[in-house]
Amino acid sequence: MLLVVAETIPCRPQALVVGAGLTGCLAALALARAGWLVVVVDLLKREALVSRQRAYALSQSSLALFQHLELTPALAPHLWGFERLTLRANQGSAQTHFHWNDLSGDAPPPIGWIAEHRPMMSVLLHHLEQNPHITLQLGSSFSPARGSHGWQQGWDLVVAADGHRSLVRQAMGVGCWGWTYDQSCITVHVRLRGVDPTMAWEVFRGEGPLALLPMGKGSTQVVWSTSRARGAALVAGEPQVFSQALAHALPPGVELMTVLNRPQAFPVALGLAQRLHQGNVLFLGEAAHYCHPLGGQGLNLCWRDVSHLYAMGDKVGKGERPVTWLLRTYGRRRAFDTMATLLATDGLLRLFANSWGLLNPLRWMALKLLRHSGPLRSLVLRPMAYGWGPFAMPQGFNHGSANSGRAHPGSDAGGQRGAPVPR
């Protein structure tokens, strides 16, 4: 059965947020803040929440959303800074590095954070089980049934946060647009020798991108797209097969020294939902839209998505505007981003990650034009930092808020040499 928060102060809304992954605690949080009653449910128990094998790209949106809400000093020591990003076509070895100056001439580094799941979803459901606005249902028997709108009612506001697969949009009877692609991501975590601590790696190859993340303490994320059935087939072998497939993907000058942990592939899609809300339901974050991973997009628009919840339901929650305006408004705000987030991840995807031959001098003279013109960078790096358009994030949330305060690189932040992170 699912428990309903008692009224015990009636002037606050209530909202039902599906979905205790990342983005579903923050929208939680984000909500408790603002002012209402927050109830959270998810099918899964906690164990299998937190000990998801995965490490994440964070940009400047994502850590102005950890301010707003005051998870910065509870996160920060488990975000490790890069002040530099090399992106790499494997033909003909053409790069470019973006810089922390290309980002902003007066914002010091770094340009992005990379974060391990388990102890930042560890820190999140710990904020939600001390919040007394929030309740914090997990391995619940709530499932939307298509066709029966009971489980909506009593809430002034539904938030499905339950990923692509989304219960509740199915429920709804929402579709998607969109498409699935060729592809496996492969993530596993390693130790590799010739790798710049502070700087991460985007390298294009023909059977799909490769990402190096720096986590610190000579460690590094690798996030591998392969094809469908090669990526099942490395995973599922003999680790020793997998070692050296992944030493061949490698970049020059790189080499794998150990592989810790194993190695998991997941399949790679781009969607977009049909609407954005239905009735009082709100679909949020991979329910509202998901894209190939590249270069961390998909995850910081999913909190870009958060931070937006946040500023309206304030409104809300200050009794400035009814929750009617938040449904209707909600997706206007993030029509453009969302749409720019998509089409840039697949354009880059397309034009980089293959094998056509033909392509290889339009790589070439688009990693040079970046090699040589700063202010280009700039035009590449802001969006992949702050969203696409003027109003990707709200008002309030200032492209140097999340600069504030933050520990230069050579200082021990954190404990950790070369790794600063907000304070």
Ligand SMILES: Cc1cc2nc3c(=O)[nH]c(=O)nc-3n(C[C@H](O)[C@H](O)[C@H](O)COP(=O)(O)OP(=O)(O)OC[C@H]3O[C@@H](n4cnc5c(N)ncnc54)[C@H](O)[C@@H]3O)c2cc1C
Contents of the next structure:
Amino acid sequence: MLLVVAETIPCRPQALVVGAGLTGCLAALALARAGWLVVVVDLLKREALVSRQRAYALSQSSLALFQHLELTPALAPHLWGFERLTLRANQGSAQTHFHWNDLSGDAPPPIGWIAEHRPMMSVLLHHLEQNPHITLQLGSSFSPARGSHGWQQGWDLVVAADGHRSLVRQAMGVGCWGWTYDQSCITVHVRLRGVDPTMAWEVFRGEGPLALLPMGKGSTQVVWSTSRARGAALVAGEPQVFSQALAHALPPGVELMTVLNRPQAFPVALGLAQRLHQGNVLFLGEAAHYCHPLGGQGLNLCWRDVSHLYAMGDKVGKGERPVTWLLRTYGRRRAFDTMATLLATDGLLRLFANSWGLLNPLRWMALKLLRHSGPLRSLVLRPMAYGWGPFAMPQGFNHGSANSGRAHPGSDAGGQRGAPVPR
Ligand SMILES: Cc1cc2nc3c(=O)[nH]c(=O)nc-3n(C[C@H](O)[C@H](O)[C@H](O)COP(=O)(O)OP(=O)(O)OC[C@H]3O[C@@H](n4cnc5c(N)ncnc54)[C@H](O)[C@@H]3O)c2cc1C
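For the form predicted in complex with the named molecule instead of the form predicted on its own, what are the coordinates?
Let's see the whole complex now, leading with the same chain.
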């Protein structure tokens, strides 16, 4: 096991963050900003951490966190804003568009932003490295034995952000509820003809959902769900066969021009930790919950965890509250948003993304209702943007503030690609 030695600076509470993925990095930056001394460990070295070929759809709640951590100027050049989201059911060709004004904001925000993993991770690691209150230990094996106790005692707080297989969660004896889907998600970057660079798509197909996320400069990230067997065969097979299959899966009017990188397939599952903390250990991000990538909710949910950690960690850092208060309160504040997001994703998948013909009329009616009712679109879109329930974002995380100061989509104004990006 790794021996972690923290500097002893009086007055600052000390935290160990296990996992420097997108959740762990932001959790460490948030705690350091809230007045903590933080040590971050990850099994992977820097290059392995940044080299994931993936892009994420980020929501208003994630952008609000960037703003509060003053990361927006550094991240803005790597974000591409989209103003419309099209939901389409392939059977019967029903579709509906969500527009930014369905969010009922004061100013015209985009609906969301697409961010590529590599530049975003590089920026976050750079900030970790530059922060005098953070010690970063990459390539370090951290392996408490299953059921072992005591290893966490030297810290005021341990944040387990070590992903869905969380060793820390297992070591603390905390189980996970959930199930696996007989689906894999294929991710690949492509060039398409017939798409609007300010519009994202979620297409409900019989074999699973297919998302098209515009990334600027003419490229699009495809997140394509299919059966595990087909997913494995497609990514291992001939590139030509893959291209033909993808071209066939795209919505009418959208044509595949080029495949830009090697497709990868990930098995998908839903899981929820049976407790969100145990002793002085808090489970954050995918160590606490994971879901189907339908609707791009996973990372945004992880980062709402971080927003709450930041808000509560700030009170502890200022000496207004003890760490025990943070540990007790965190689970209560995060339970509803977490469960509602997991259930909504699973429900949508079961209702829309399957080949049961009997559900076709229901799907058609749901899309038609959405198409004609602005308030209904707003009702669906707002939880996706800000989370579920009144406590999804901490008090003081101002929705409206994520909606000001912007360039227009597609512009390169101020060095930004895409945007609008809050300042
Ligand atoms: C195909 C696909 C597409 C997706 N698309 C979207 C999207 O569009 N939008 C969205 O919001 N979300 C999306 N997600 C979900 C998103 O990828 C995850 O929610 C996010 O990556 C979780 O981050 P994390 O930091 O919690 O976990 P991870 O990224 O898994 O990071 C965990 C880290 O912990 C480290 N670690 C593990 N064990 C140890 C140990 N014992 N000691 C030290 N370090 C350890 C690992 O090396 C890793 O770096 C998608 C997921 C998939 C599978």
